[in-house]
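What follows is a single chain, given as structure tokens, in the form predicted on its own.
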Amino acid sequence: MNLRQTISICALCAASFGAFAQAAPIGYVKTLSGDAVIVGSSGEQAADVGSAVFAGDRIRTRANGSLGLTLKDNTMMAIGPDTEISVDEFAYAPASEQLRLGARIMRGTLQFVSGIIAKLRPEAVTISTPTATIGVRGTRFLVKVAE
């Protein structure tokens, strides 16, 4: 095997690893009451305890539903009934200083308890609403967005 072949194989492996890394879940549904769905790149699926959540997924709870979500950095989100949120950005690699959490709440209620990302880099965590952006500084809060 020559140097060119070795480099090509390494590039393919790196590309495959990158694709795998992007597909890794950022968190999991820990609690569920009533009905909720996760809308991702593969479409809409019913949420269940243990369901994986990926960056870019939208979570919708029905009027009878509520859901608890724990992200890999131990951020906890309690999502109330008739709520829609998305976790648009998530990077949790403290060793390489890649820390980022960006979420949006379109409607409903969300209780947020910050995790390790907010402790290590508070400015890297933002929660957006239709009218404002919340900067998280290592705390917990409750937000309600009316339609």
Contents of the next structure:
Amino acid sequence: MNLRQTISICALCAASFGAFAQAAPIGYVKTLSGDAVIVGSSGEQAADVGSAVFAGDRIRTRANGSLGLTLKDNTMMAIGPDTEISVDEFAYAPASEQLRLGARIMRGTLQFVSGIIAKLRPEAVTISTPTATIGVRGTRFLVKVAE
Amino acid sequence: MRRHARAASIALLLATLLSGCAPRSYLVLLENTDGSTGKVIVEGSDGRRQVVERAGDGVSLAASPAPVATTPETLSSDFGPAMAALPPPPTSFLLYFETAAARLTPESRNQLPRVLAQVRSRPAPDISIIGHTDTVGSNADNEALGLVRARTVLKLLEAAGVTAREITVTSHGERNLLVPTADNTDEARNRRVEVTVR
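What I would like now is the form predicted together with the partner chain, since the data block earlier showed the form predicted on its own; can you produce it?
All chains and molecules follow, beginning with the one already shown.
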């Protein structure tokens, strides 16, 4: 098989599995303290250790809550109390070179530890806040967003 | 005299701005666990950019971002819960295979208890198992062989009683070599399955 055939077949796979990819979890809640909810397409549910997170879900912690999640590319996001975040775009298919992580923090505190997407394609990871956009180049940082 | 007083009060004001009042929205870069430091680029709505590349340096998340000073005290009071909520970092294992076969080398078979221990030590573990081959043979055959190897590891883990929130099994065939080689090269380090426990 030559290179061009490989690329076109992969592009076809990516296109046909696009809908499926959106329906697969992008990560799981690994740590939880206090109260938090996940707001997804099927409504709002209490978060628990092991809860699946899908692209587009909003995660909210209460005043007593904190929560840590690990995404499929090994990115870790840990959020403090009174925080709201979402991971709106997530594509992790290194074999077909589909790599993108776009997250948002609306308010609260976040510790972010980047994973494989940031290693393979540094410009593909961005986190937006109400006032600024953060371009992530393979690293660990803390963000606080006050309302 | 008056000029001195004014200079002193301006200096005091600057010191207060830099140390006393951390901005309401800001970012602080941390060192990675391996001691390296990456960088972040913060762009405000006015299009101005601030690059942060030294651990401990901070930047305001304003329409026009600017450097800010922080103290360990403000960081721990602002970020204590977010720092405590960090999950255990994912761990990866490389398991190697005999030539052209789906049989683990004896050394790699001996690694399986370590994989199991990792899975059992974690909250709500999820696992990915990715099969790889060397470049001997066709792309299509190697894609299939990589999948057979990955499934072999899955069966061994399941036989040992592994349970996880999710286990994904995929093959990269010969597309993702650990050691770059020419085509049709027998390379033991490329005949592997990577197991990542999250």
